[in-house]
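As structure tokens, one chain now follows by itself in the form predicted alone.
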Amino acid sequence: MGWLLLLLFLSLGAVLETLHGFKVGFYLDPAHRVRREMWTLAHAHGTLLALVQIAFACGVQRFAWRSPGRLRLASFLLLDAAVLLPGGFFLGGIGHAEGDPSYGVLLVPVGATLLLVAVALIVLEAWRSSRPTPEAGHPSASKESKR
């Protein structure tokens, strides 16, 4: 997913360039700035996500992840919050009013809720997995229980 999702907002980024490079006016109008800005954070936010998303698929054996279910919520988020982060600020950038974006952007909040607590969910496995874990029968397995 993160490698389609890296060639859709790779794409978006070309769409946008295009539309700078023709002075296409719905785009570049001074009376347009905030879907100029809204499609860029979309492109922005987008291609890092899809890097995000990438880093996870890479990352997932390294950990030890103890609970499948913890791991298939980190990875459910992390898809929600690609989508739905550049997906409001894009939304946010059509239809929109003199000087605000349209009701879409309201999408960035949730989708940044859900990013934050995916990356959290990931720190919290990765701490964990750093942490020795005392095997049964180990010599130090019993000091440590003392403690």
Second form
Amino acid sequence: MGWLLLLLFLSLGAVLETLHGFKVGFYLDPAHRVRREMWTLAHAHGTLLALVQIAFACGVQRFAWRSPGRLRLASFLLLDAAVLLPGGFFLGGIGHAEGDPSYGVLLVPVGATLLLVAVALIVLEAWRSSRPTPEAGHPSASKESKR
Amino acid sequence: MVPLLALGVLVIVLVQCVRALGWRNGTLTGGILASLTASASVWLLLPREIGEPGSLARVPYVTSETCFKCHPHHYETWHRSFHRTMTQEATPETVRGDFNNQVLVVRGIPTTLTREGNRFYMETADPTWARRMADTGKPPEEWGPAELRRFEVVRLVGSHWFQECMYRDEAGRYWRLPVSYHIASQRWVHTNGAFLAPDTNDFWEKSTIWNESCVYCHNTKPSKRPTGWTMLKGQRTPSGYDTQVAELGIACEACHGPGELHVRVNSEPGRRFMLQRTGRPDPTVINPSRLSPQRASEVCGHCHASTVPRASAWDEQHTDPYTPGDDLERFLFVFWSEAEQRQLYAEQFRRSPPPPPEPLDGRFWPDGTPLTTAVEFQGMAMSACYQNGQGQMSCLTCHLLHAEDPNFQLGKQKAGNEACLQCHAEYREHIEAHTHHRADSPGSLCYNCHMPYQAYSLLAVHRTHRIHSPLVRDSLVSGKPHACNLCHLDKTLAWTQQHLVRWYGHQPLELNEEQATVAASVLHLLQADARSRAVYVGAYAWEPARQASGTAWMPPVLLDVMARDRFPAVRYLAEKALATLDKGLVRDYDYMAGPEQRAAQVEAMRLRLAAAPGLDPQNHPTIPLASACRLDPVRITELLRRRTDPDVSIHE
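Same protein, different state: after the form predicted alone, show the form predicted in complex with its partner chain.
Below is the entire complex, every chain and molecule, led by the chain shown above.
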């Protein structure tokens, strides 16, 4: 999915470059400054979050996930964020007012919240995996294993 | 649509949490996440109290820099407008004139423009000495060595046509210095020749005080604030000022009203989203395009109309009480003649009797049509299209204040016939049948006949804003140049009448022998007052008129004006027209020079013209020519006998 998103948002970048190349008014006119800013943010966030997806997929085996449920949730939420954040920015640039994006931008804080939760889950798991295993006599690990 | 999308997202998140963490933990986690985001979204989407439109008179001003944060595009279009730069402090970025040791000599008196670092100076005739010398009655050429005084230029007015320089005295008064920079010709000029007024020996005659009147139309929310009073010519007059403005120049709040409330309530995003969603107007700010045509036009008319303050509505600080959206006439009387202005002023400020009338009105033609710029509101109000503000037409029908092009600030396609065709669509397919001119020619441009160049200001002629049909009767009654003859400069008024009778069925009027035999433009230049002469001579430089009339016969006419006319602005316009024919010819001409000096300069030009291939007077029967460089002296003397040339001043 990460590669697919990377393809999608890199393509968006190419489209934006094309709009620049042909000096397309609805993207470059000063009156559409918000659109230009929103779509640039959509491209940047989408590409970055796609890379995060790929990095997550590569690194997932390195963590000693003690809860497969949390792993799945983190994966779901990262994916949601990778769609909602750039999607919100993109929609915010359609039908915008002069100084404000349109309603679509409301998806951005939703995506950002989910991203924060996902990253918090990963950080938590990374922290826990860095601690000694139950075999090494760590009390919390033995408690977890008893469950 | 958006709430549905948000709901969909929340359901998906909930399902994902359940799938990942099981029914119990998933519902709990998903529920918390969904609730958090849902409540934030609901808060943003909750209906807000928008309020009802009301007066913004007591709201504080915030300046354009604040507006930029949310309205960058409107800010940019305003920022490149000439409204913004109407009044500026003198800095290297704002000064347009050349202060690099430039010297302008006017009638023997030198004015030197210099710069020291970021400060600008003008050394010119000392005003006390100049007034004393003027009182001797001698022309400035005979005043002897000038007593000079150095002034620091601290403030500038204008940036489109002219840039006037001002210095500040110890009493807080900003005085207009006698030399200004003419941006159009990129040269320094004397203000005595910049306004339409007769020759004068008073070097400082046009030096007015900015705080007195300029401040009102050239700034945002001005407050004159006199600091002391003195008696001058029997009138109580301020002796000093602590003048304050919300912002120098004409900024956002001059048209949109004070912005503090608008900024404060809209710092809350939910309100902005609600306004965006509902499309409702925001009552905390004035959008002239949402006002009635009359109120919208009054926003412009606040400065683009000639007015007298309604004394009872103004405070002691002389703070401009008008706020955009208000009824303009609650605070200002709109007047329609200078006689009415004097009367109103005397009534409002208890100055009796009113000053005696000037021989000629310097703002209006005798039929009430505005004669100068900054009176456009009255011009439009006289037009049938405006329908006393009850119709659909307003200033914004043609003008767009946030247009890309700051010149004239016309809306898209409004520089051409689309401006008129948006209401008069019946002419779109049959324009030639109406105009009797080729569709792609200047004769088929609505403006040229219905809004001709009948106004004068700042060494240029401008289109009248009174939209009207050109009638010979109007020209006969008012002396106002006829639109047809402003293009057909070599044709008589009788020729014009003949065509109007044939094409439009106008009733023919009786014309005298001169109106039947001498080109109307030449007749006016020889016989009419300075207002008509300025407008007509301005047309000689207008390319469509030159194409319609030919130019071979023009030099003798223009040379006559350059030698004879006693209004320097008229001479300047003649020089400008002649320069477009032969720039080298006018190289040594000084339109500000005294009569003898000018006569010599013109004679030299005539000699140079006489050497060029000749012009056959027979080919131009409506022009009283004697040769290629001279008008027929006998005919001219005869025509000049009926010349009417009283004093007049156009202070724009």
